[in-house]
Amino acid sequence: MRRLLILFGIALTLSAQYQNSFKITWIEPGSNVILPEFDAFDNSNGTLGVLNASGPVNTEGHPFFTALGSNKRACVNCHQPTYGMSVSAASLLDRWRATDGKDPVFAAFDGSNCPSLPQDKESSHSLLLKRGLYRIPLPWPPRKADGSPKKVEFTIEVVRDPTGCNTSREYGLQSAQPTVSVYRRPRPAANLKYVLSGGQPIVLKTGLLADVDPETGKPVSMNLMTDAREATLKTQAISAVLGHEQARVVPTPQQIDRIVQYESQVYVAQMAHIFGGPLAVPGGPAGLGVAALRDHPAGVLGDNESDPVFGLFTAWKGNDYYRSSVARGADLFMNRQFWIRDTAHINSIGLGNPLKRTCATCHNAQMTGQDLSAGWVDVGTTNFPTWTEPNTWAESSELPVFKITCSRDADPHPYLGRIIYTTDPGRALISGRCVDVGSIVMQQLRGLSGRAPYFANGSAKTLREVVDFYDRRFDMKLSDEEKEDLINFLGAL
């Protein structure tokens, strides 16, 4: 019955050319709306589906939808169902114009380039409005669970500071509470049973012990955040309320439990293509759509031949142009080999450099395409010379640039040595290790069509730019048709 309701919802969505003008597409804290079991939202590629597996959700008084801090923000401000439980840069720009910049999502603490800037100016929020990036202030040096400083293998120097925050006397590295400000996209608060699965005692990429759940002592996946700094949804929720919402008191256990329960039952996926029609259909690829995400077991490693990461697309290898393109894209993702080289935590862990593999070598977890192991790698998006930013001599820049100098007694970055220029040191800001500089935890690949731009630094405005980056980075030699097939495949997820 539930599957029939979902298909019926899709049919209703596709019957209209544009989104209903009366449909709520931005949920404000305290709006007390009731979220249906299934909802659908238009995007440039078609329709995104959002499934509340536990049934309709009454948001009245719900801590995910209620401001718990001093800046009038709630979790939902940055995790909107319409945008795959994240936000898009386009939606934020629309919100700025609709509220004249007064929406709590633009709170000075992290919704602006720096709290010290004039908050009524659009330019002070340029990273959020252009790239969907929030300021992430991290203490330096990093701290252990007991609050004591960790051993750090490198020094960090600000080379370029277009936001002014890293050199600020109040907020920067030389302030009373030394802080590094990096700028990152919010990750989707959906499909989280997959994100949290796969915890092992030893991190395969480092040989070190994995972080553990502070309540159970069991190892965790370390795939939850861009830098793997939070162990569980509970610790992440507490940090988010105290940080992003600027709460003065720790949320109650009951509030945290309700936030975690809500996040744990939300599934998002693309449900229809603007020209190709419904994606989750009888006889079609079994991995598409939200019901598949709800029903599939988590923690399963994709097999290239019999049980691929997103299932088999054989049924779509026919005469339909769009579906055939998606099927070819799935084959490219699983089977097209290319040389992976100079990638820390892939080539540097004994697998060889270069290493001939496929996209699914790293994006190997079934249904989401994350890494089933703790997934931080340095593919080069933040580190010079392969980073996605303008050259170091460019006259203008949007992100800060840091100079990392590794100590002589530390293992150097395996491919960049002891002096590294980066726009975001990534995992190294948490671990303090030189080999981790620039390593970012892989994101899930579901609901991509609803939450552009892409990469943790928001540097790819479109899926074409994502594919182009990897084509350049690893010399994949993709044809224009192959790029289109990969884009259509990723857009269908």
Given for the second form:
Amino acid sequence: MRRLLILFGIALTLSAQYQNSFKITWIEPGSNVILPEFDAFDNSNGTLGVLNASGPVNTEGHPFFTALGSNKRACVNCHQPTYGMSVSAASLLDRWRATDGKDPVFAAFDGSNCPSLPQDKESSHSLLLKRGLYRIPLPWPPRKADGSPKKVEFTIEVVRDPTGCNTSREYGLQSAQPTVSVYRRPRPAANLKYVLSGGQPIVLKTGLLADVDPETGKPVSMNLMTDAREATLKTQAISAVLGHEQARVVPTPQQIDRIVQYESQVYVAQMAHIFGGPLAVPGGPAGLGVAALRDHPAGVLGDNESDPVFGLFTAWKGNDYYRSSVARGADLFMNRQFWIRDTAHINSIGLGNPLKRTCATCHNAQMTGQDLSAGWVDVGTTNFPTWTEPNTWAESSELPVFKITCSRDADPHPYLGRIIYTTDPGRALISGRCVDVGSIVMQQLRGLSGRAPYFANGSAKTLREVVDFYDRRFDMKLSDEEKEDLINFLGAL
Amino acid sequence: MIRRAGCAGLVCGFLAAVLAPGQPLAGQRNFVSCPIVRDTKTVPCFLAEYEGELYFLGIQQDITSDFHPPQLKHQVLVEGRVVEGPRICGGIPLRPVSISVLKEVNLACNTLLPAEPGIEAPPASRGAGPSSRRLETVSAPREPLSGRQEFTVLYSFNDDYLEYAGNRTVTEATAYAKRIGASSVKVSGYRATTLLSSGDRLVEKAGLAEKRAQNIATILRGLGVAGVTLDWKSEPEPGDGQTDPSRRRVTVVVTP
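Right, the form predicted alone is done, so what does the form predicted together with its partner chain look like?
All chains and molecules follow, beginning with the one already shown.
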């Protein structure tokens, strides 16, 4: 009965959405709204669904929705239900214009290219406004849990610094507290049972011990952050409140528990296509929609024929233009073979280089398409020459460029050697290992339609640009029709 | 000196520094070369050339396979025994064969041959598409261990990366030590020498035995194994050209 009511609610909400297209909702900290069990938000592809599996959420006094620090920010600033529990670059630009740049999301600390820049200027927030990127300041060298410096295998130099932050005497590598600033998208705080599943004691990709939950001592998935630097939702929440919210005191255990409880029950998925109609329909693909995410077991490998990553799409192989395109896209994702080449932590872990496989080889976890093992991979978005930035020096270049020089004693990066130019060293900023330079933890593929741009560096403005990147990177030779099918498939997730 | 195309720059310099004269071996092919990848209508074959002859090393499988293919952009150390019988993918098969990807990048190693009619890969347990079976993550049940047990973790040449098989071995050793409440768990690290078919010797780098042992001991302790002690043999194990891969190892002796 409860499920019938939810389905009825979903239908009603979707119906209302069609009549009230492009509704924009931005939750401000302390706005004291009640979030329904199910809500739907329009995006350019159709409608995104957000399910609170534990029922309606009263945000009044809720620590996820309340500013806990000194800059008036709350978690919700960067994890908005409307945008798949992340935030889109377009919504940030709207927000800038609506508030004249006064919204706390634009806080100098990490909502601008560098705190040293004049904060009233739009150009000082260009990475956030154009690409949805927040500044992530990381200590260099990285620290162990006890605060002591880790042994590192490489030196890091700043060779291009368009934001000024990495060469800043106050915030940069040569400052009193040496810091590397990289710029990254906020990951969706949703569908997290999948993100947190799959922890193994020994990380397949490194042959080293996995990080553990400091409370339980159990290994964690190491798939939570762009660089896997936080072990659990609790440690992430504490770090985010102290960092992004600039709190001066650690949040209370009760506050952290409430944040984690809320995050753990939110499911996000596209629910309807703008022309194709509802996606989660009886008899349709079982993996679509938020209820499927709520009900499916986590930690299941989907790189197989019988029970694929996002379920079977055979029901949609027919004459309907949109649905058959989605089904073909699902087939391409699972079955289209190409040469996966020069990808650190895929080709280099015993699978061979090149590896003749499919998208699902790496994006193998059911329902999200992350990697079921700790999923940091150098697919090439951040490292020269395959990076997403211009390949020649240009005034328009937006990201910093670092030169990494690995020591002779260290194992080199498996495909780039010991001197690497990168816009984001990724996991290597945490591990200190040369082989990790440019490796980024795979993101989940759900709710994509609500949270452009894509990749950790926000370089792909559209799903077309994502598909184009892979087509170039792996010489997939996709036809225009195949690209459209993949885009429709990804957009339906 | 190694006298093959593809041996250049830093790798050749490294090899030159560690090689010394030795004896050639019959039936065994131990050599350093660029791998060659040949596509087929199913999975790719991995080959390597030595003294004008092409050898078949193996095919693409999955991570659980005993054969871990070489990598383009890297030279490979091949240690294998010639098997009588038809060629596979155009190459003389080597069985058993040990593959070690040399760490330094070598851009000259970049040969990817297209599929050709008449050249087929042997049947693979896993094709190039999604698996037709679920990847096994749990070992098949076997007789419960008892008494003093020695577990051996093998490594690629000059490498301390714990491969999938070694990962399982360490996991088994951990489970056993914890189950019996082991009185001692002794970890011993080694590095070794490979006797090449040319008669030259290739020696693993200094310090590797210690690093291998330290890594395994760290994992065992991290997984809650008590009473772990470790040692390592700094001098390289000698090479006989036949069993050299078995000496690149860490042993874990678990005593009740």
